[in-house]
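Next up: a single chain in structure tokens, the form predicted on its own.
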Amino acid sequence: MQTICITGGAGFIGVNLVRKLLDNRAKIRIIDDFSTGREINLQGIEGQVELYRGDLRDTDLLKEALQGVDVVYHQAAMPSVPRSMEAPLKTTDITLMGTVNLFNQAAESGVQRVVYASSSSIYGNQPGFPRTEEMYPAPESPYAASKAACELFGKVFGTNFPVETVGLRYFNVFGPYQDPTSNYAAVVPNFITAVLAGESPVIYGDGEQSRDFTYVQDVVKANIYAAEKGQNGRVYNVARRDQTTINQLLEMVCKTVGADLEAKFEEARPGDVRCSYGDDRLFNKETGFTADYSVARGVRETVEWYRENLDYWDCLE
């Protein structure tokens, strides 16, 4: 049985890869500070995972959690573009430098593999789409530096220490577990949150920015794919290769719901990109990575998971 390690393992992506995990009944320890993180997420499974609390800055903290670990798989870091663009310094201490504490931990306490999340908004608002891999990073806001910066260490650490690594560039990724309680909550959480509620979603912009928007669960299976047959050092996209307009998507939204609204429109907000359209074919071509989740389907079931968890939030307001 391998010893996995999930850095932000009590956060939207972690936990979703968590639990997954758990199923393929792998051990689980998780890394978390609880910033973002909830501990209402591990409800459940608590006896089942060894959780270290604290920061991955933390050394000492590092070199106990990771004691025998085979796969790290980093989801950890300081979220949201719009709040890189109010906190600067600190999103690159906690993103970056905790990544680097991370990846040479890991090659010291002999960790196979680590596989980390990078972000679609490395690509800036440069031209070409879809985005493919070979496009050099443009990053417009400091989360977004701070993932294309993390990817050059991930290189350096794979080439150069003895410890693989394989970063995923995540296309706005949607699901179940993601927090709507945040001034920096991601679009889909907020639209559903608010539709059930009855109320009009905000949009920043004219609506017709758009994302190449990924299921969780694809996303948990990219990981699984990029741990067990990803080439060492290299990214990867991790998307649907489709376009969908935030205006799309609220009609989306209330169809599934079954509700009328219409949304109130407030100023683009700096640092957002305007289009995000991924290009997976070299994930697929080298890991035979494909995504299973339309996002119909994807806005189906997380629609389903939030109407039947309508106080799972209460207790985080």
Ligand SMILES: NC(=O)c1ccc[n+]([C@@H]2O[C@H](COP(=O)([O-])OP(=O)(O)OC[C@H]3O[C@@H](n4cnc5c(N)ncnc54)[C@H](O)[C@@H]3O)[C@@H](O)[C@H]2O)c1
Second form
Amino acid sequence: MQTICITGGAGFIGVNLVRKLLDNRAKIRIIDDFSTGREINLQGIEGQVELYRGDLRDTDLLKEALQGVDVVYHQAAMPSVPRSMEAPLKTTDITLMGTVNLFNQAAESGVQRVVYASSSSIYGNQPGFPRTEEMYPAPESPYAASKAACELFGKVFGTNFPVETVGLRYFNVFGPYQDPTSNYAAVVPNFITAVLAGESPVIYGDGEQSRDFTYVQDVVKANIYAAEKGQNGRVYNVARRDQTTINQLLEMVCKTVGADLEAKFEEARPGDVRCSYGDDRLFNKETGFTADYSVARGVRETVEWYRENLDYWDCLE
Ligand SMILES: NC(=O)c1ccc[n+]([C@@H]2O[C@H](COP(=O)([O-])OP(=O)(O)OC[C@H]3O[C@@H](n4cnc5c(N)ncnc54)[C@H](O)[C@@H]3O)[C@@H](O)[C@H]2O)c1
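Can you switch from the form predicted on its own and show the form predicted together with this ligand instead?
Every component of the complex follows; first up is the chain already shown.
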């Protein structure tokens, strides 16, 4: 049986990955400092995972947690563009230095492969769509710049150190367990919880900005494909080659919930890119991966989950 470590395993994408890998009967370790991750996300599976509570930048913690580990799925980061505009140093310290510490310790501990989360934000506002992996990174925020730097280190470690690395550039992931309560909450959980409560959601800018929304189960599948079939040192887009505007997304959420609500429009946020959609063909060619979920199907499953878990976030401070 494989021993797998998931950093950020108490967070949104991490916990979806943990739950899937438990189904596959792997031995699971989680490293998380619960800065944005939640205890409640691990409810019902506490006994089935080994939890290493602490910071990714703590080398001693990593040394202990990575002993005997075959594969690491690295999700931990300070994952927000607007938050990184307010706290550039902290974002860089956690996201970049935490990742370099992880690569280094993984190499020293005999881990075979680290699959790590990068982000579509590294493409910035440069011309040319859909985004392809050979485009040069053009970050617009400290978060995006940190992720681009993580990719450089991923290549260095994968090439010159005894550990393989594969990076995945996620494009706006959504689904169950995504936290709608933080000031930096993502658009899908924001819209769904507002619409379920009968409140008008906020749209920053004119709503004509677009994103390539990816359902979290496809991201989970992408991680497993990257671990099993991805090429060492590569970075792949995890996308659907399709764009949805924020206005269209709200329409989809309202239709799914059966509500009729107008958005409140506010100033566009600095650091946000105007348009984003990615080319997934390299990942498909090299691993056979294709996304299974349309945005509409993902939204239906997500709305269902939030409906069934309306009190989920009540216990949070
Ligand atoms: N959600 C998206 O749309 C999206 C898009 C692109 C990239 N990503 C990347 O995917 C990864 C997961 O994002 P998410 O949406 O699940 O966010 P999340 O905030 O739900 O999860 C991040 C997890 O990392 C943990 N963490 C943060 N700093 C840590 C540290 N120093 N030490 C240990 N644990 C720490 C948090 O407590 C949390 O559990 C991140 O690397 C993020 O940058 C996400």
